[in-house]
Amino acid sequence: MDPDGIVAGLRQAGLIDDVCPPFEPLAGGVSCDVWKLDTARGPIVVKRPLGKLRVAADWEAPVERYRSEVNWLRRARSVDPVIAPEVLAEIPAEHAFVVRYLEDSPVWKEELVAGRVDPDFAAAVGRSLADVHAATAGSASDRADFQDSSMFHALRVDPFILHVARSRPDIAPALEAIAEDLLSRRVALVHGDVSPKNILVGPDGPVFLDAECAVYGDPAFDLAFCSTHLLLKTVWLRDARMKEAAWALMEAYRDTVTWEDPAGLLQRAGPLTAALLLARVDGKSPVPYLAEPADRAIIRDRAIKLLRAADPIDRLVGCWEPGP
C-alpha cells in the first residue's frame, strides 16, 4: 500500500499533523482495504475500496463505489444520528474517505459467535432499518442522489443471483425473475450490505457500516439480507436462538412498515432470501465460514426448495430448522 495519497488527503483535511501515526490495517472483508490510524485528534478508520474482489471468481467493481457509501451513511445519520458513524473527510483522488472510530463498539458477527445472542438487539437493527427505508421512501431527492444501479448490480445481483442462475437451468426462470424484480423497483434507500458484520453493537445501539452498494431500490432485499446470515449462522453454529434473532429482526421491521403494505413487503424478501441463501453457498462469495461440504449441502437444498415455494419471509422464518 502506498499511503502517499491518503497521508496527503489526511493532512488536508486537518485530521494528522507534520508526522503520521501508524496504518493498522483493520478486516477489510472482500471488498476494500480498512485502517485505523490513532491520531491527536482520537482514533479514525480510513476506507479504500478495491477494484478486484479478494474471490477465486474473476469479480471486479467501480472504485467510486466509495462514494455511494459516504452518501448513505450521511443520509443514515440524518435520520438517527447513532446509526451510522460519522463521515470526517473525503479523498476523492484515492477514492478514500475518514470516519471516526467508535470505541466499545463490537462487530455484532462477533458478539454472535461467541454465543451472545440478544433478540431485542436484533429488533433494533430491524426498526433502525425500516426507519431509513420510511424516511426515504418515496423522496425524490433520494432516488435522484442514488439513481446509479450500477454498483448494486455488479457487488449484489449479478455475483449472488445471476452467477447461480447462469450455472443452475433449472431454477434459472425463478432467479432471473427475482434479479429482474429487484432492479425494477425503487421504493426506497437501501444499505445493499446489511450483515453482522458490518452492524457494530453501539451503546445506543446498532450502527450500520460497509453500505458501499447503497441504491434507490427494494427495501425487501436489506431485510432479506440480514436474514440470510443469521439462518446461515443456525446451521454454522448449531444454535436455535439464531433463528430467534431472524425472528426478531423480521418481526421489528414488520411492525415499523409505514410506507407500503408489509405483507406485500414480507412476499418480496421471501424468495430474495432463498435466492441468497443459495448465493452464499453457490455465488461469487461464498461465506468462508460454511467449509463442512455438508453444511453447505444444507443449505443449497434448502434454498432449492424454498426458492421453489416462495413463501413470504415470516414463513420461511417460521419454518426453519436450526442445524443439519
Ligand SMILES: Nc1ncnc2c1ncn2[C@@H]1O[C@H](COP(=O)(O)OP(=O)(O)O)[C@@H](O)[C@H]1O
The other form holds:
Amino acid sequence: MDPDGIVAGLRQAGLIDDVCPPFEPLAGGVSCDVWKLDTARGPIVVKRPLGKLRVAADWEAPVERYRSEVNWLRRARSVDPVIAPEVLAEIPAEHAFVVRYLEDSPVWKEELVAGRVDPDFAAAVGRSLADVHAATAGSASDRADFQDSSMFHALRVDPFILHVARSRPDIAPALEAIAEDLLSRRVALVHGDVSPKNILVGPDGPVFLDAECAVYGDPAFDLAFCSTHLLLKTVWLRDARMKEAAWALMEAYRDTVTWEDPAGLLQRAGPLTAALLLARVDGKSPVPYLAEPADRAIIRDRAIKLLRAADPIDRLVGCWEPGP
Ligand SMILES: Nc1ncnc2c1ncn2[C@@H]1O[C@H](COP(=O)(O)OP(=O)(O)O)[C@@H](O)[C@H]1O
Ligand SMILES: [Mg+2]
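For comparison with the form predicted on its own, please write out the form predicted together with this ligand.
In what comes next, the whole complex appears, and the chain from above leads the way.
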C-alpha cells in the first residue's frame, strides 16, 4: 500500500493534522481497499478501488468507478440523509474518497448470520430502496449523471448473467434476453450492489454503502439482487425466517413503487432473481458462503426451474422452500 497521496489528500481536505492516525483495514469485498482512521474530528473511512479485483477469475475494472459511488451516495442523501454516509472528501489523484464512519451500525449480513433476522428491517430496506428509485425515476438530470452503464455491464451484467450464458447453451437464450432487457431500460437510479454486506443497521434505519456499479437503469435489479441474497441464506443458514425477510422486503418495496405499475416491475424482477441465483453459484463471482456442493446444486436446480417458469418475484418468493 502507498498511502502517501491519500495522506496528502486528507491533509488538504482538512481531515487530519500533521500526525496521521493509523490506517486500519476494514474487512470488505474484493474490489477496493477500505480503511478506517480515527481522526481528532472523529472516525472516517477512506475507500480506494482496485484496478484488479481479488477474485479467483481474472477480472479488471477501471478505478474511475469511485465517482459513481460518490455520486450515488450524494444523491441518495439528498433523498433521505439517513440512508447513506456523508461524503467528506474526494481525492481524485488517488481515485479515493472519504466518508464519515458510522458507529453502532453493524453490517446487516453479520446480524443475519448471528440469527438476528428482523423482517421489519428488511421492509425498511425495501422502502428506502424504492424511495431512491421513486425520487430519481423520470429525472433527466439523474439520467444524464448516471448514464454510463459500462461499469454496470462490466461488474454485473457480464460476470453475473452473460458468463453463465456462455457455459449453458440450454438456458443461454433466456439469460441473454434478461441481460438485453436490463441494459435497455432507463427507469431510475440503480445502486447495483444491494447486498446485506453493503447495508449497515443504523440507529435510524438502513444505510447503504458500496455503490460503485450505480447506473440509471432498471430498478427491478436492486430488488432482485437483494432478494437473491436473502433467498440464498435460507439454504446456507437453514433459517426459514430469511424467507420472511425476503417477503417483507418485496412487499414494502412493491407498496412504495409510484413511478410505474408495480406488477410490471415484479414481473421483471422474477426472472432477474432466477438469473442472479444461478449467477451466485455458477457466475464469475460465486458467493463464498455456499461452500457445500450439495447446497450449490439445490440453488442451481431451483434457479433453472425458476428461469423457465419466469414467474413474478412475489410468486417466486412466496413459493420458495424456506430451507434446503
Ligand atoms: N461509513 C462506514 N461506516 C461504518 N462502516 C463502514 C463504512 N464504510 C464501510 N464500512 C465497512 O467496511 C466494509 C467495506 O466497505 P464497502 O464500501 O462495502 O467496500 P468493499 O467494496 O470493499 O466491499 C463494509 O462492509 C463495512 O463493514
Ligand atoms: Mg462491500
